[in-house]
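Next up: a single chain in structure tokens, the form predicted on its own.
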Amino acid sequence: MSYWYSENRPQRQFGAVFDTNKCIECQTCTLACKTTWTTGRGQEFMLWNNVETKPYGSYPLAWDLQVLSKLGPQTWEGDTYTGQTVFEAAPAGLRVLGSERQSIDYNYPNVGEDEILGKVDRGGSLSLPQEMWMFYLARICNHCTYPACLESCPRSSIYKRPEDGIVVIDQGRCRGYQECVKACPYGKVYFNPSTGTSEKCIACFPKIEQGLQPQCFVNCIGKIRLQGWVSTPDKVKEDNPIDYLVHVRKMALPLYPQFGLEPNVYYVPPVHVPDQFLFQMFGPGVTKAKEAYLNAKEDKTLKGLFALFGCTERTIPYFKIVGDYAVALDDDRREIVRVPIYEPVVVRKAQDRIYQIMRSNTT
């Protein structure tokens, strides 16, 4: 794939994972970003963090249509991608394939709001022509290996922080071209119209810098969530979360790896959606993806790291499975917190052995 500059990865890479099968749109992370970093004049329609539901919802408006339908045929060879990328794509004079933003884009935040498409198996009281399912997409910064924002920047405003591979934008530099706005496929740069320039999620570094979770994460509800440090597939280390389930176990997927850019925020996808819809959005590993997740119950391992999720502020370098209890391990490979891995299982017999009588639900 050609990349305007040469490839310079970081000292360590900034990466998430994030199990859709667990949000419940509650939109607390949101909310969470919110009210620490955009809640100043300009920043009114910014949410570098959202939650949107597939497949109907988009913030930006049809941010993911906008660029499949320029892309062209994307091709497939096993795992291998041999469709165009952005990059490849680009007209003439232009270095990334990109979306002309309207501020119409950010005027519905909630569209397609739990709109379902699809059928319920097994069961369900309502017969309809089509099939009916939908699943909550969450969504920040992806900060990718080959940033499409990087790239296009003509002032060179945009670069990647070597010691985490963060994507961060110099206020100083940038003059308000809005390319970057532009070429994101992902659609997460903004333009502040009050100070002139461009601003994007930074995976709340400051809080990196102290070894802890970002709010959305530290805020989520579901414990959909983890962050940690993810490697490339020559270095993996089988005692880190990210790379285990992302290079070892390969659960968790890229958002439209077919755009070129290499996003560090990878998914666990939806096990209810028909494959064919996941296969574009996450690439051809979906199916086994989603075998290895409905079979976690039966692996002590992943089990376990799923429990880690949401359960420390601090990030999780390493892990471990000790036992019956999985234990999240500092850089110096220290105990950070263990919870355990299974939870007690009370069954209450029908009958009450003190007053003889029978219970019953009740709602």
Given for the second form:
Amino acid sequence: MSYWYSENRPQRQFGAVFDTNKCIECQTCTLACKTTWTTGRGQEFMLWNNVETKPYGSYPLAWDLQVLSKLGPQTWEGDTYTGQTVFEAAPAGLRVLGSERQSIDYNYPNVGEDEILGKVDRGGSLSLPQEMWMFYLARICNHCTYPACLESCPRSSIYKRPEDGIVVIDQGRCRGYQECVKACPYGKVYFNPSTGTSEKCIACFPKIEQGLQPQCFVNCIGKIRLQGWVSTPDKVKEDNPIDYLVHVRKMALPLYPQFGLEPNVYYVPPVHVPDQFLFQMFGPGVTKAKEAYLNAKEDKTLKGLFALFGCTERTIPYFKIVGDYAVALDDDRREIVRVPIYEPVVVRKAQDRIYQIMRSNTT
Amino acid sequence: MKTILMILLLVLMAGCRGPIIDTQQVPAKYVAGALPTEDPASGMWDDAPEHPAKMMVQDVTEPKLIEPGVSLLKVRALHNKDWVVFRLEWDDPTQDLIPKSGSSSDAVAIQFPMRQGSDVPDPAMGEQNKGVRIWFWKSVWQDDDERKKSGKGDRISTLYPNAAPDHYPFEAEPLKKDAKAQTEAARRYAPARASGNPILVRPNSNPVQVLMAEGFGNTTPAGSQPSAGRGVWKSGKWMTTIARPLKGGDELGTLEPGKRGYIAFAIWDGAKQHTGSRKMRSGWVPFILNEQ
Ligand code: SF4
Ligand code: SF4
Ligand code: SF4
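So that was the form predicted on its own. Now I'd like the form predicted together with the partner chain, please.
Now the full complex is given, and it begins with the chain already shown.
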């Protein structure tokens, strides 16, 4: 792969795992980010965190379809991508294959929400390639290892923090060229017409610096998110929760790996969605990832690890399983919190004898 | 027969009022007294010779301009031995003021080598240790000022007159009685303002910014900003003045009457999303401040 600058990895890299199977698209994360960072003049349509329904939703409008159609054939040989990334596919005179972004593209954050299409008993009135399914895709900036936004900025106003790999735009230096807005294939840089500069997710770095997970993580209702640190494959630590899910169990996958940015937010793919669709979105690892997830209930380590999602505001760099408990550990491997892996199951009779009523369980 | 036709043509041409065209250089005409630094339509321009500057796509550094923009910039100049003012005229079918996603501000700039003389730096933003100084006019800065003076709304209410945002924290009830606290709260959600970004936090309401550069990607505002200018867009045409003092000192360089120097130009079309290096530019054009 060709990148404008030479490889330069940070001391440690911000990483995250999102479990798509648990997201309910409540948008609490979106609001958590919005109320924390983007309620200013000019930030009205700016959602650093957004959640869209796939296959029909997208914010900004058609962000993924634009790149996918421009990128040309995206071929894989086994686990190796043999097509072009957005860097090789850059048109002459530009550093990266960009997308068109108009201000109207940001006006419909809920387009396609909850839309499904599928087979109904006597046949649908129209037919589309998708089966009856949909899923929610929560998105923040991926704080990429090879950030297209950073590469595209001709005045080097964007930098990757050496201490944590978080990608930020220097708001004092940006001159509002919007190169990054066009260059990020994930559509995760936004132009602020009030200040004339471009802005993006900062991974809540003031919290990260205090050892706390970002706002959109700790406020997640579905507890689908875990923030930590992701290692390169040669430096994997088995007791690092992100490494464990990404490298050891290979069940959390990067979003559109073929773009070539090495995004650092990893997704557990939705188990009910056809592989054919997911291949394109998460690469060839989806079948195995889904399988591992479906078997997680038999697997104490996995089950325990997922129980740690959303259980503390602290960042969880390490974890261990002790008996029937999953234990979150800090950088010095001291205990932060422990949670039971198995919750007590109570089977309630349908008839309540005391109140003489019938109950039905709806969940 | 041919000679007669030529004479006839010359007589006819002399009858039409039009500027003297100087294709070789930009000659600044000397006038005593005040210059029309903010009046591109002033009658004083009528007697100034005009240089038709050829504009070309910026294709030296990425991001390059792929689709060519306007190829001609008409330049006139006047000076009074203290200041020189340029009037720049170019075609632009749309007036683009406030930048938003997918469009930017119309803009124009003049550039001088830091040190006048024949050993000029690269016309594309200069070189290391051979810097250039740029006077950059941007339509949105002028528009900000005009809207403010005429009591019109800010950029957002101008772009989206029908928008009805629910709430901004700086509009919270307890802050309403305390202007200072309110400004502070608004600043907190405008990081570019809070960090003093020079495209936003400007020393005056002047739509021209003085910049220094030594190559690509390092353009920086100069410590002092002596400049003036104003653009008028009418019927698909911008006419913009940009003025600078002749004596710019150690930081901005000096222009001397009677001595030949160099100047270069650049134009940005907001509708085509020209920004930064995506621009039409010229090479160095000889430039002289006439003594009479
Ligand atoms: S808060 Fe969590 S569950 Fe709700 S939409 Fe966001 S990611 Fe999904
Ligand atoms: S997701 Fe986009 S904005 Fe974020 S680091 Fe990657 S390229 Fe930059
Ligand atoms: S990490 Fe922080 S800044 Fe980024 S989307 Fe989440 S809440 Fe917003």
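Numbering follows the first chain given and starts at 1. We call the rigid core whatever largest set of C-alpha positions still superposes within 1.5 Å between the two forms. Not measured: the values here are computed from a predicted model.
Q11: CA moves less than 2 Å between these two forms after rigid-core fitting.
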